[in-house]
Structures are given as structure tokens and as C-alpha cells.
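Only one chain is given next, in C-alpha cells, and it is the form predicted on its own.
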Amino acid sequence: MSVLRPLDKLPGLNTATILLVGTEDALLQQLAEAMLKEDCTSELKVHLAKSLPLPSNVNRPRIDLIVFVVNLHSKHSLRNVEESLHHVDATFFLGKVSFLATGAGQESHCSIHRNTVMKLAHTYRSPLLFCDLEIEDFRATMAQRLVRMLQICAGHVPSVSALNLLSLLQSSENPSLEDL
């Protein structure tokens, strides 16, 4: 079984790479395009994958941030993310993994309850972001936020590490276990 590790590759000079994992091809592609439009001091690379493990490709760059995208309208999307998580080394969860739930704006159509995704993020001690990627303004805002997170995870923001980011995001966004 191929496990994705954060230190499998050396970092590229002034390069930041994000991996978006999810079953929603069109939405992930639109998010990737929005991210590439953002002003970034680093060379930004966005890779998309339906699931993990990734093919063992020697030319694959080092991945600085993994974002697991769960569509709240699709149980298949949640199952896919849960299965993909088994292919990620535990050290990635030290600030280099985030969950993104999309489709929460149309709660009546959701087949996955928000609490399910919140518990998943809590289990993996990773931040959870909510965004309706179908709405262009929200997608642009999320792209901007992910680019900033990526720059931090890649080590391109002085005096801020991925662990700092993790503690900031968890204290401001993730509920405590008692709230679940």
C-alpha cells in the first residue's frame, strides 16, 4: 500500500503544491483555476485527484497541503475521502491536511449531516472549512484562503508554521468535542 508522506520529496525552491482530493471533478477544476488566478509570491502548483493512493510517479512534486473535499450531497464523496485518508502518513496531519465541505448552503438536499464531517475533521485533528464551491464569489474567497494556507504550509510565510496555522484554525473554527 502506497502511503503519501510529507517528506518523500525535498521542497522546491519558491514552489508551493496543493493536492485537492475529491469526487467532484468540475468543482475541483474550478477551484484550482480560481487558486491559480490568485496573487502568490510562490510558484503555485495545484494537483487534482479523485482518490488516494496516488500513482507512484517519480516526477510528482512534494505536496505541501492536502485538501479533502466532501460534497454534502453525496455519500460516495464522504466514503471516498474516508478511504483516501488511509493512504496519508500521520505526519501530514501536523498542519498539512484540511477538509473542505461543499454544498452546505442547500441543507435540505444534503445526504450527509454537517456533524458527520465535523467529527471526521476532529478525529484527524485537522481544520474544516465550509464553502459552496458552486457559487463563484464563495469559490474565489475559498481559493484566496487556500492559497494563503498553502504558502504557510510550504514555509513561505516568515514566522508562521503549519502547526501555528493548525492551532489558529482549530481554536477559531472547530468545535470542541462536547459540542459534537
Contents of the next structure:
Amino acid sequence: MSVLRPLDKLPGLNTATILLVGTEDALLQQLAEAMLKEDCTSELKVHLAKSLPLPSNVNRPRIDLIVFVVNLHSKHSLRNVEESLHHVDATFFLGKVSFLATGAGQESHCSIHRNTVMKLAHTYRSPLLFCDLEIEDFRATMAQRLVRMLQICAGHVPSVSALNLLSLLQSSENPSLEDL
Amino acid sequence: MRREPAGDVVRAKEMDETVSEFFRRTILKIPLTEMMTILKTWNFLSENQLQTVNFRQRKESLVQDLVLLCEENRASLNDAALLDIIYTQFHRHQKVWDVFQMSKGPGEDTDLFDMEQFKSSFKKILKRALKNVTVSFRDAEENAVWIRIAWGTQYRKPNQYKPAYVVYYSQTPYAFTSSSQLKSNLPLLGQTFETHNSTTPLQERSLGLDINMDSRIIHENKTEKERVQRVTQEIFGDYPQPRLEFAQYKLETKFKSDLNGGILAEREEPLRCLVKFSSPHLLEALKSLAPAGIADAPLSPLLTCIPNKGMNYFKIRDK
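Switch from the form predicted on its own to the form predicted together with the partner chain and give that structure.
What follows is the whole complex; the chain from before opens it.
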């Protein structure tokens, strides 16, 4: 069973690769395009996958950041992410994994409670971002954030590591779950 | 042709009253919001003529003005029939359509299809069979032709207000029919088609996979995407789905449990559940579920059997 490991390959020169995992291909594609529009000194690569594990016989670069995309309107998308998480090595969760929940803006369509994804993110000690990917402006802003996070995770930002970023994000964004 | 007495020469040149009435009733049917579009599609009244009409007046007066213009242009019954076809094309969803599939007899040759020849012999055959019949044609997209047939009897002129429509896709063995009357005339239509079986196979459509322009985006599950597209195409086909607005499933089942006992286990009454799907275009929505990643492919046969079974109300019971 192939498991993704963060440091099992050598990095490409000035390359930063992000892996977006989610069932809704159209949303992932749009987010990928938005990210690639950003001005960035690193060479960006975006891999899109419906689920993990990834096909094994493929030559791919080292993955610097994994973002699991959950659509709050779809239990199917949550289940898919939960199952894919089993194929990620524990060491990835030291700042190189993030969760992204979309669809919170349309409360009436949500079949997954916010708390469910918050618990999931907490369990995996990873940041959770909310963004309605269908809205172009929100998507563009999120793309900017992700590019910045990606550069840090790829080690392209001096003095900031993925672990630094994680502790920064956790203190402000993930409140203690005892309150939930 | 009977000879008109001299005094009636002028009247003979005017439009027949029944045709005039037919025009009036047909134009009256058209909603004001669609009036301009439909008249322009019909292309019988010129731009200049249309400009002389006040489209903001009361509908009855507007219709009167338009009928007068038609009379000026010496519009014929055929022109009126064409307008009726166009109206029906705009309102096709308000009609109930049956679909017929033609099958090739053994030993029949593959003939090249000629639209004009089809139309002329279709008309000839119908006119030979029935003395009083009005047949009109209008070409449409994708090698389709709309045929309007107004039926009469041996002794009565065709009733223009209860026409039958046939939409024939010449490159396929399918014809759609809709009738405002008894279906007694359908066997005749069937026979009329016999000589015009289309035997050219459906045009091959290639799988329209998104070719990613940006090489920096890599789809890891390309094979899976292709599989989903293929399965979806196998189940739903390439062409637009029939328009359906809802489907309803009633489930009745006794409670089943692995655990022994429990309150529900001994319940005699079955559990009932009703699920209703509604959508402006339900079958297209179902077709797009798997490619959009919202559901796995293949979809449940309960959903995909709708066109095959011709049902959209289902009762699911325990065996």
C-alpha cells in the first residue's frame, strides 16, 4: 500500500508542488488555475487527485503540501477525504497538510456540520481553512494564501519552516476543542 | 377550378376566411414576450412591415394588425402552417411526444438519404392515401425535419387546429410524434416512413475530455476520470437526455437488524420512506453527477433505469 511521505524524494530546483485532494474535480481545477495565476518566484506545480492512494507507477516530484478539500454539501466528499488520510504518512502532518472546507456560505445546502471538519482537522493537528471555492474572489484570495503556504512548506522562504507556520496557524485559528 | 363571376374577382384574390382565421388564432397563441422572436424566425413579414406595427397595443389589436399584414402579403395556408410549426418548436416541451424506432427489414440496402426527396415522397404518399391533408416541413438542427400534418377526411377539409407533428432525425432510426387527436393515423405515418429508413449509423462522437492547457496542472486520476466518462457515456449516451422534472421513489421495508431484539426488530408495520428528486432537467443532472465527482460511477440502476423503463414513479418493496 503506497503511503505518501514528505521527504522520500529530493526536491526539484526551485520547485514547489502542491497536491489537492478532493472529489469535485471542477473546483480543484479552478483553484489550481487561480494559484498558477499568482506571481511567484518558485516554480509551481499542482497535482489534482480525487483520492489517495495515488497511482503508483508514476514519476512525480516531491509533494510539499497536501490540501484535502471537503465540500460541506457532500458527505461523499468528506468520506473520501477520511479514507484518503489513511494513505498519508504521519510525518506529513508536521505542517505539510491542510484542510479546506468549501460551501459554508450556503448553510441550507450543508449536510456536514462545521464541527465535523473542525474535529477532523484537530485530530490530524492540521490547519483548517474555510473558503467558498465557487466564488471567484474568495477563490483568488485562498489561492494567494495557498501559494504562500506552499512556498514555506517547500522551504523557499528563509527562516520560516512548515513547522513554524503550523504553530503560528494553530494558536490563532484552531481554538481549544473543549469549547466546542 | 370554378369560374368566379366577374363581381367576385376582387374577393377571390383576398385571403380565404378560414386561412385568415387560422392566422389570427395562431398569432393569438404566441405570448407577447415571444412575439418578435417568433415573427423574425418566421421571416415572412419584412422588417419594414414589422416596424409599422405597434407592439405595445392590446393583444387583440396587435393580432388584427399582423393578420392584415399577412393578407397584404398574400399569405397562404402553407405560410400559416409554417408559423404553427415554429410556435410548436418554441413550445415543444408543452407537448407529449412518443418515440418510434424504425428497424431495417432483412436484405434492405443502405441508401444515401436525400432530404428533399424524402419530403416530396412523404407528402405524395400521404396525399395519395388521404384526399384531405395538409403537410408542411421545416428543417431543424442535426439533420432533423419537423413535419406538420393536418388531417381531414374524405369529405372534410383538414382540421388545422389539431395537427400532428413528426420530428424525424434523418441520420437515425428515430421519429418523434405528437398528436392532438386519436392516434388512429399513426399506422399510416409508420407506413409512410417505410421507404425512408435511415441506415447511416449515428455519427461517432469522441469522448470530450478536458485537455489541460496548463502543463503545470497534473491530474493524478486521469484513468479514473476516463473510466467515469466512459461509464457515463455508456449509460446515458452522447445526446441530450429527455427532459424530466422529477422522479419519486417510495420505499417500504421491514426493519432488519443484526442485533437481537431492539424496539424496531419486532415491529410488524413496515417502515415507509419517500424520496423525490426534482430538477429543471433531472436526467441531465443525474448524468453530470459522476463526472462532477458528486457520486460514484456507475450510478445506482434505480436512477439510470428511468429512460429505459419509461417510469419515474417507483415503489420499492422487500422481496
